[in-house]
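Quick heads-up: it's one chain on its own, the form predicted on its own, in structure tokens.
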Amino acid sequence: MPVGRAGAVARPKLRSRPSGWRATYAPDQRRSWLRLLLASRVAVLALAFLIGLAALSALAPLLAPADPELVNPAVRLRGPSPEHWLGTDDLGRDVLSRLLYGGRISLLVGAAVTLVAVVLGAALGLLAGYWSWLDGPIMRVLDGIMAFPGVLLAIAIVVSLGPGLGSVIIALALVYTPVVARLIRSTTLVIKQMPYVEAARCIGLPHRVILWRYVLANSVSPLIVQATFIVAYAILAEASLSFLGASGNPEAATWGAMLRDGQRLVSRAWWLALAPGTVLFLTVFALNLVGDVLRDALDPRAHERREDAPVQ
């Protein structure tokens, strides 16, 4: 080995890197997921869509025009009209003022299942995919439970739990949990392979703060996008147990309420399944809109994929 001046050892050159590395790595060329989410019109008519609906429902007790469960027999089934604007049920009901405070119903559901059931799926599908002891039992029983149609499992758990939001809630988030847990359990078996993940190892890092740092850390762009799906499939669910007078209070004003209402009376009041319905098909095609957007964002192949796609 070479000696330098004072009998000092002369340290190596290190090589240099690849000539792709800073090509492929060059800040310039990373992207945002936020900016390539606000770059996109669709995704932007989307999320205002979805703030604003947001916004309308919390200032609902401001912003209704009359109490939803106020019945007034002398307006029933009146038409759209300036002192109704989406017009009356057959109880003489105000729907805009039901259609504010269903929202508020319906988004609370949608949030509430997503946060469970992101939290509890996360947790079983890191455990199951990075020891493989736990694999077989957690799987195993999830597995159980996708076995049953998501509704129908749904509704037994409301009726053994009572009725009321709560149970609606546990309900639906005990249904979307295997989805998750499967998604996470994926991702846990190929990043524990990971040669990061074994140097972690091998310098005595626990084993909490491996998942924690890398392997959940790594599994958080497709949680993020899995998540925006479960809050439009909460929504509907939650839309559908209200239909079917399975969510608790059939009288409440829920948008799967009024398009129960609505549905007997189509032929003689039009705007009584028109107005939820259509509020809810926007809502969660907005949420499908922008969990389409976001998987093209945090997807680190795609922008590669595009720019090397062929001209037509």
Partner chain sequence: MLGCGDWLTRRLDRRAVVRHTARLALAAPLAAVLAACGGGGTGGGSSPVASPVASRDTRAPRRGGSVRVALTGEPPNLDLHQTTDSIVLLVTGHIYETLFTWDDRYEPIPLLAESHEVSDDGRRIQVRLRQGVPFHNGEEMRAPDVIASIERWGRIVGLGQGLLRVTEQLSAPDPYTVEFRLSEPFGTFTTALSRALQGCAIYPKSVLDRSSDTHLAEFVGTGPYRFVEWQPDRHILVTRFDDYAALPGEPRGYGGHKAQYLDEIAFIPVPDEAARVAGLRAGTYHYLETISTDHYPTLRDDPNVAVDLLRPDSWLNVVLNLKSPITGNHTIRRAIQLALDHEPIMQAAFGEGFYELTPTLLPGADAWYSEAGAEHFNPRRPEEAKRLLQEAGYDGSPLRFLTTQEIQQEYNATVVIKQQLEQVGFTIDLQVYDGATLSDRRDDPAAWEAYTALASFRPDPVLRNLTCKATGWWCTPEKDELLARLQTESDFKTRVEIWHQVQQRFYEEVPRLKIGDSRRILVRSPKLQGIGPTELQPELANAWLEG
Second form
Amino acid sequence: MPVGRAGAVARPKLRSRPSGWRATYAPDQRRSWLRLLLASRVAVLALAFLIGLAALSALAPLLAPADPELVNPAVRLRGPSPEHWLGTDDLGRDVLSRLLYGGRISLLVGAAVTLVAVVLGAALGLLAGYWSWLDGPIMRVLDGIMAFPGVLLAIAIVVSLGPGLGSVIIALALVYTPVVARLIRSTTLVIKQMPYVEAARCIGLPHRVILWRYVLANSVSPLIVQATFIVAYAILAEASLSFLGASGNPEAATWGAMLRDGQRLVSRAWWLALAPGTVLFLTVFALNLVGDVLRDALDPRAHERREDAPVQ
Amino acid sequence: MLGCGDWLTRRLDRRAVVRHTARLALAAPLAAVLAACGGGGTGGGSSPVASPVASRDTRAPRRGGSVRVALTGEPPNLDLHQTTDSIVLLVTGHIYETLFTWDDRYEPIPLLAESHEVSDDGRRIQVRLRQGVPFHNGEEMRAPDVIASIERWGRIVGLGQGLLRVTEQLSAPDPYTVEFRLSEPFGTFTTALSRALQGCAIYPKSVLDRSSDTHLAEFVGTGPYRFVEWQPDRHILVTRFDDYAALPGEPRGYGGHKAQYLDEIAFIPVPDEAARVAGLRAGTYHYLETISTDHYPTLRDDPNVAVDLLRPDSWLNVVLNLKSPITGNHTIRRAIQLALDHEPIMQAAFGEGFYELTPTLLPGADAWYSEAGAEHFNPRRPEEAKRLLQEAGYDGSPLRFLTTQEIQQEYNATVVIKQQLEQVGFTIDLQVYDGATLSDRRDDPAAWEAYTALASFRPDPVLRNLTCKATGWWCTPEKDELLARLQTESDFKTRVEIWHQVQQRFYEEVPRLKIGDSRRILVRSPKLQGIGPTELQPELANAWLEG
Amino acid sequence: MIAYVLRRVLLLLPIMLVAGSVTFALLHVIPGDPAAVMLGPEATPEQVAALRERLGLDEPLLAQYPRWLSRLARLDLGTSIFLDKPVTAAIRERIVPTLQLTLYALLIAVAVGIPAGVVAALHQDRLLDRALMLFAISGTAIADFFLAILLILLFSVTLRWLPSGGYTPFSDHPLQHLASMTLPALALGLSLAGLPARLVRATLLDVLREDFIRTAAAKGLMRETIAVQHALRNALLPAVTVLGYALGDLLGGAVVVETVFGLPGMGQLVVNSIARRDFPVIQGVVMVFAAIYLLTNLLVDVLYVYLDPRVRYAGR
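Could you output the structure for the form predicted together with the partner chain, given that the previous block was the form predicted on its own?
In what comes next, the whole complex appears, and the chain from above leads the way.
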């Protein structure tokens, strides 16, 4: 899949038309998002799936039938059996155990990338949106990074820093930081003009308080939507990176790296690709669903027109 | 059935048969394969052990057609003198020719040379060239072309440097004779000039005049196929060279007659392994350069694919860094040798049935088979390894083990080796890089302790790079003396004797660890027939496409 | 308007400079030596050193940067180490397959996505709607290198309809060209089709509520006719815009797809150049990719102003 910045960027872009949601944005929306999310049956299912997956991964040491890194070449490339429910890979490692442990790393990559991108992007976006003299330089640099095809930027960074999970996380975080920064910058630009912010400034509240309590607090909802998509895209992008040879520690593999290995032997040992392929697909799928439902729930127009949500 | 018997008689001389019986004890998998072969059953093109030699001559060859060969990647360049990356051979093997080449028993035979004469003291060698051999650019090959090529090769390639070092004068008494005057005898003269990888390709002098030692201006040779175009990442195209001066008679290994049935050969880089396999099954490609033996069951069962299982001809080894404070210690190297169990390593790398465990350092070259040092091969004594580690005072500092996932077999083997070494008390720092970073690291003696490498077939020990300069830096005066004698000595028996001694030292000094011999599979479209020997590179000059 | 475009064009220069300098810095910390890659695993250090010298790889970084900048100003991207030709020439050869691939993929994305979006909107909240939208998300959720090999296994190995890879230029053989590009374009296009599908559906639903549509419906026109004739025109604008922005992603996806199908495009060029450490090529391709991306975005923005009179670019 493409790194997915377009999907992530395009939405706020589109909605940022002068007649769009931004102008009518109201601060009281943020309390209701969880309730709205829970109102959608599909979203609840997706959320339950994601939570279950996270729990399974977290409990991997308890659940995994075998050591995921222990090789046993004598039983390599065996199909599913009572001893190995999901078969073994080309080093005779138990696929199920690797899948459980791999979930930890994949979800960690998704979460860490998102966290770094959100923190860094939000900081840059706030600075650029709030102080207009910083806007030019910050946005030019971010546009410069944005202009790279994300996959290429990430490969180059991983190769330069040397392979490893840290490099992958840094690389992907850098790819998504401009996306978050752009979003926060655009909300900041709007919120900055709001009467209550001007009032806060008049009574002499320091910038730091205004930024934190008014601007950022009011950007939380779109940020959460954005973050959901970034988690999904980051997990998939990590798989693409693995495929192109820029991966973390291959011994403790991510789902992406497992899928890459499975792809290599797809005609010989279907189970190798099927297991990681399915969980990877479902995870990204569920994250997308949650993101969609959230976005529509948070869009004020959706209150009147429930049908705006693509999937209920 | 017939194919099997044929394979046995043609491939195994008497010594080899004895040896194979010995190997059977070491490697049950081969026994299984041979049994399957003897038992017959499948037969035909998809027989599990149909050697390429046996699959030849089934039907009358057809002239014409274009063959698509899938390469694993892009060759770095097409200058045979320059690159040591064996992927180029596939292409260059059809474009360029050398003065000598290998017959089917891997003995040197003349190719561009007609004959050669060595004086009694071994210090004057005259090579008579064949007349009327045209280059692809229309010029006739003559002595000045040969001299210019040998001189350039001798400046670039290690083995050539060895030859030119003892050459006092290189001259052309007449247009079809080249004369070497040597300061001392050089016994491996024809072997050196037969070399395939980094071989002494004969280029036209007119091209070399426009080239430098690091750059070849044009890809012109005398081979059966002519270079047409190279569109990187799309294809390298060669077409039949109609004026090719074919030798009369029958094909003999890489020499002899070349029938040039195919009109055109396209070499297509297909970096993705799954796409390579699928492409062969779909009929997009006729031949795959190399493919993991893991695909064997899939391909064997596919009627659109013919698979030939080859004899083991490459070996997997662990290169140790003798300049490192850890692996520089002989006791620690011995401990590594004692700690490993080779069977699972080979299983992980190649799969059951696709390897053998023999101590020889030149698998596939029967004449050089040696059991010297065999008592140190795969000893599997982890307890003793632990003891030696203590004795050596190993403090648990990490052994940096380099590898890459770009060569799956090396990576798989490395992971198994890592776990085996950890079990006897080593701390292993597995560093997985991309190919370019890996080769950069390997050159730095301070950056690593060990790496795993797959080494391809070599018909003669002088072609196996065990010199002091090779990475790992195995430098002992006695061994280097032996290697030097191996180059200059001409008597075969004496050379074999010397080689046994080198191998003995290899197992005693443990500069590297030989893990085992690997079999390759040759996969092709059933329509593609008559592929010649494949150990060095697949010879397609006598292959044809059935309609 | 003209002033706005001019200012945007001028703003591209510092962005390009940032992108170029980031790459330049990145490339010089990448370990690995192009000379060693070219010479293979058993090359001697002397051999590598000789080649390094000929290629001019030994120059210090500080000497290279200003020279690179001044050459860039003249649109000279240097010479490829590996391909032995100017980078601009290498790019010119490779850009055609990539543009074809992205174009076909876009066509597929539009051809699949827009009808899917329209049908879903017309069947709002019914089973067909849900199924189509699930399908749309599926496209974005599948790893494209895996989708690619599945397509090969189905259409090349099992059905034997299409070649599994390779490239035929359009001018050589139009039919073979299309055959060889179908699977790559499908692999790339399907993963993108979800984007227009979701957008078209959402916008169409919006538009269907507008007064002029209600008027049309009141006049007795069929809902389908209205949707296609009136609403779709209004809904297409955002979809086209998003696909414009998606170009950056398409180029990124092309990297993976070209690798699986062995297409000699920009994606393979840059991935292989990274593997071979062919620095001038990586640098050049990044500059070209960045320029394409930025110019497309500019074009989309301008188009937006042109097509949607409500938008006025006053500030920024």
